[in-house]
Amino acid sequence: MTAVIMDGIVLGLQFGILGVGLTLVYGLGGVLNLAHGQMAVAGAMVISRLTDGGMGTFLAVAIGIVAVGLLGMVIDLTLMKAVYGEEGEGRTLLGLLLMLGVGFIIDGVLEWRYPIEALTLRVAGDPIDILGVSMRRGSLVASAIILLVGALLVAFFRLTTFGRATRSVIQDENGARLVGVNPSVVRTSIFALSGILGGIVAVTRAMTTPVGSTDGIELTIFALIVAVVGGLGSVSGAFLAGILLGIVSTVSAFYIGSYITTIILLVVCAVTIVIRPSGLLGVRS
Amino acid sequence: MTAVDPAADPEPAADHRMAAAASVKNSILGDFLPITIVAGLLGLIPLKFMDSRSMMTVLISGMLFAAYGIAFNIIFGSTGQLFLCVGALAGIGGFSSAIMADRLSVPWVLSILLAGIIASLVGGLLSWIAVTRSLDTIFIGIVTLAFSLSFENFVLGKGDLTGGEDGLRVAASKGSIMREQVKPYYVFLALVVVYLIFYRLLQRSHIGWAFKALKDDEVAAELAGVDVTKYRVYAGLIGSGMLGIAGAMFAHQGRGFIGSTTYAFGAVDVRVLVMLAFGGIGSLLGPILGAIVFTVLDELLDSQAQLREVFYGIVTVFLFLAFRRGAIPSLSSLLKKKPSSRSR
């Protein structure tokens, strides 16, 4: 059992900082990032082909995840331009269906070019005991990584003004505005941000599990659960609920079955929108 | 229960009543003619496909999906309840009316009706917590995405009753014409014909008043009296039913299969809103224009079966950012020679 909950936790991280990537896009400008899983797994691909060309794997992990930064950046640039122009509902559903476009064509192009590549970052070393649980190298390179992003967005967020001109613009656009606050300058690196979150989300998961060419609509829908639940536009919530939902994953996959597993989380999200629908710690605008 | 129904207003000035009725008779053959042309062309398309088997099937999809289309379009497009749950909802009538005939020897027909009223009163449901919990566009969107996914998990994971990976075989209907190579198609393009004959007669309707007045400025219609809670339950009810008998008919026709993937959410909801946002939301004949060329689009890529993801993906985020309303929409406001009023 200790054991099924530690893999939870190392799960959960995973989700956690997935979640954060999807929960940052959309408290900023309202875009619910559909493509968010495949944009991780394109980072995956680009660090499995340059590997495979011969690259050492610290410089392909590097370009790996500022290629997806890169990404977010010029879809940020481009296509989310005509949904920034609009306004409140209009702005949420063009959003989502346009970045549900993109989602199909990242998927489609790495399922045309690379249908069977996966991505497995293999870290040496004996496993080490932990509370009596003998846990692999790599889940626990994953979790310290993961726990360090985290607290350097939480102290990105608190402590550089930039961090804090970003919390104004989730806040109120038209206050941060007034207070001098360009919100499209904040969006684009923000969308860049997640990007890269998305490209660390791909690397740590390589370390416990293969990352294959055709994953990413499941990430999405992970980021998707845990954003919900952990409140859109949370960063504590994401990392709050990613936890709390993959120890509920693991110990249903371990005790019932993997269908019913997804199932719950699904049932889980639905359930969290219908009775609080801002989440474990969002605020209710 | 404070609905007003705008037809059977009490008191409305005498002549201003007379002027409407006259109208409305002169408008009667303008509302249908469309309907009737369209079926009349789509009657003759298996003249030049009925000898071969796989575009008769092609040929059954399309009609399949624009039946899909204009019951999405009651839901989504009239009162902009955001239901990515098209397939799971079709699916729920696909499956529950083939266990219906299959295991509990219910005759087909009425499986389907029955398949019907089920998926009419699940999505009635999705519709009721929607609107009582006051969710928004997002909100449904994700409720109803993770109910797809949901469906969809189930239909794998119960093997016993859906036949999981495999899928599942039919075999009530052998013999009728369902499992014949045209007449099917025949069997849906009534289905779609009496789709558009319903929705013309819905929007023509109290009902199709009120899901105006709401989708048009929903705050101004509750204050003059529409009860919005009911009408969006009732496009639910009526979209999800469409839906649910739609689906169950094509369990029924062909080879009488329907696997894992007949209902789920990548080849059904994505198909759907990619050719309504082609044809136009809210359009009376959109689903139909979707339907068709998507179907020969989907004829032209069968050997590029890879690329067709690629393929829908850029059309739709080609089609949202360029015509925001809808081919047909746009181009009639050309003809009218009227300003284009997307807001931006």
Second form
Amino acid sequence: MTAVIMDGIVLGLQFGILGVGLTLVYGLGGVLNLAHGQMAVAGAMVISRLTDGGMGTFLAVAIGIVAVGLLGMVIDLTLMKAVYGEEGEGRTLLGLLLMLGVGFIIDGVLEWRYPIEALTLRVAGDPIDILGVSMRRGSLVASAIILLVGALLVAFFRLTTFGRATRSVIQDENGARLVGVNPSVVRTSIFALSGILGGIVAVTRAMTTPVGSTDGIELTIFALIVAVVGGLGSVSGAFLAGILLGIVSTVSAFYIGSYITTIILLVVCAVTIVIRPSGLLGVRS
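What does the same protein look like in the form predicted alone, given that the last one was the form predicted together with the partner chain?
So it's only the chain below, everything else dropped.
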């Protein structure tokens, strides 16, 4: 059982950083990026093609992550301009429709061009015992990367001027504008950061299991579940929900079967909405 829980924590950290990328965009612009998983997979396919072409792994990974960040920036500077011109429910609905369309386009292109492509990043070395459980080095390296990224995110939002400006826009966009913060610049930067986080998820996930060209929708669903359970707009909530849902996922897969795991996660999400609509660490309205 300990081994299952440890695997769940590794998976949960990946879920958590995936949910953070989604919740940041929602917190700033009120838009749910329904192409988040597909963007992450697109980054994985860039890395896979580059490494297959003979490029070094580290350089390929860097290019793939930057590529997803640039894709996020381009989307924000083009499609999202019309979305941000709307208010309230109009913004939410238009954002959902546009990003759903972007997700379908990315999915279609990847399935057309690379139907059987998958990214696998093998980390050499013997397993290491952690609490009496033999853990693969890939799982440990992936977890270390995500914990480092999480620590950097905390430092960014708490210690940097731009991070504090981002938090001010999330809390009160009009108030932030009055004190000289440009919400448009912040949104574009965070959309790019969200893409980078998606790329990091693809890389760390590839260290534990292959990331296929058709995995985008599944990753988007996981990101949505994590964001809703943790509380839309809450970064710490996304991490907490990711770890909890990762454990739930591995335990249910171990005792019941992986075929029903997503259903169980959706049930957990539904129960959370009923009991606490704002999520675990979301702000009550």
